[in-house]
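The form predicted on its own is given below as one chain in structure tokens.
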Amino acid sequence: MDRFLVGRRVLVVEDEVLILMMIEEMLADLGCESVASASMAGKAVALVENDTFDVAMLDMNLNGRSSLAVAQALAAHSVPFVFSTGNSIDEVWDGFADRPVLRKPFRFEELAGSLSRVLAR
């Protein structure tokens, strides 16, 4: 399952520094080639528009604001992604109900499985 992530370029959109550091470490352990990160929607959208990613992980709430614009940019650029949230999963936006949602806190195996599944689609 984890071999899907070896050599991949990953975008992580997360506003909590400690959670971001944990995710980056997990992705390095999974063999990802590079991990770019953003903590604000505007920076994340700019990264999506100016770089190439194999997969992304998107926190649904960035500093109290919706990350819907990032989800739309990822979809427009055909970048598969998973949501992450510490809130209720009932809040997934229209048009994105098919995206996997990782509930925080999540385990290494859950992260690897979710990202591998969206890459395998």
Given for the second form:
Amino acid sequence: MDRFLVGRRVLVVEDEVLILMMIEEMLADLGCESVASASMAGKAVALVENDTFDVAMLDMNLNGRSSLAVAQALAAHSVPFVFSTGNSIDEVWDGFADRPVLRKPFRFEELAGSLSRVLAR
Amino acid sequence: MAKKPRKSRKQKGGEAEVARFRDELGPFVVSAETTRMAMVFTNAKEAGNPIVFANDSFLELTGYERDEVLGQNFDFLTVRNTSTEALAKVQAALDGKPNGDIEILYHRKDNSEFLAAVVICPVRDERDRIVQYFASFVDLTRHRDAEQHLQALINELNHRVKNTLATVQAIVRQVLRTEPDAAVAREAIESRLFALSRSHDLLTRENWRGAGLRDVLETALAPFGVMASQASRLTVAGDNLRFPPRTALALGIAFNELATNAVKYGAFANAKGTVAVSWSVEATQGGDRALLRWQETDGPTVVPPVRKGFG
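Having displayed the form predicted on its own, please output the structure of the form predicted in complex with the partner chain.
Next comes the full complex, this chain leading.
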């Protein structure tokens, strides 16, 4: 299943540096070719608009603020993505209910599985 | 909106009723008038249950004058579009078949709304006919606000716990994938977890609004004894820039790494090395950027590392 991830360009939007480093490491282990990251919604939207990504993962909460604008930009550019969140009960925003949600902390296998699933769609 | 008060036949009847009431039940009427619990009595014999008695607490709660209340139907405070469930419960209580606690949205004279817990009890005459209703009201607004605030805090706490667990996961994974020696790995994991914990303490003192860069640095270096015993060997230059909580946590761990490294292999590993930490702010298109410099001088000769690690 992880073959979907080999050579992929991934965007990671996450505001906790240590968690971001871990995710980057996990993605490198999965064979992803390049990983771009952003910890602020504005920078993430700019990356989505000016660069091309095969897949993305998006923290729903960036420094206490919603990252809905990034989700909308990803959807507008048809970049498949998964959400990540520290909330265990939060519902996904309207219009994004079909996106997978990784709940922190998540396992390497969960990350690999959900990214592969959205890429295989 | 309230109907304009008018002395209808109904209200005059109501007033007569109150007078009789007062004569017959003197001390009880006084206590009903003065209790802090808002309450009214209604005349059950007339359609709409007009209010025949309202105490001072009720007037205080609703903002109405007494003559604006007397003669009004019992439901005159009900907010339009209030839940049908609440209305059904009021009706059930009036029908003598109470059906659980009633929480209902009412409006004050100034049209502001409040959530009230209402208790309705029938008052029966000697022939067991319902002649009046007694209703008491407790304003639940503050209670509800406190409950919502509490729920928000619980959600925030949960969010923080989950992120902290993910951070711990990141620390453990990072150390274990680069450090084959179990004892060294344990020490590295502990050192980072305690650095995380000290940053939490700092943020808690600041009510999790953020922390100053100088405070983050001092908190991170405190366990190394650098600030006290080696003060002359550490210089810090830069304003106490405020950082949001998550950035402060990451910086705390980064300073911990740098200090650990300096004590083990760097400028603090001998008796004369010095560390200069400085930072400045640079305006960029994407917002302000802080440039931080950690400079070690006169440390031991650098030996190329055998393994590459996080430190």
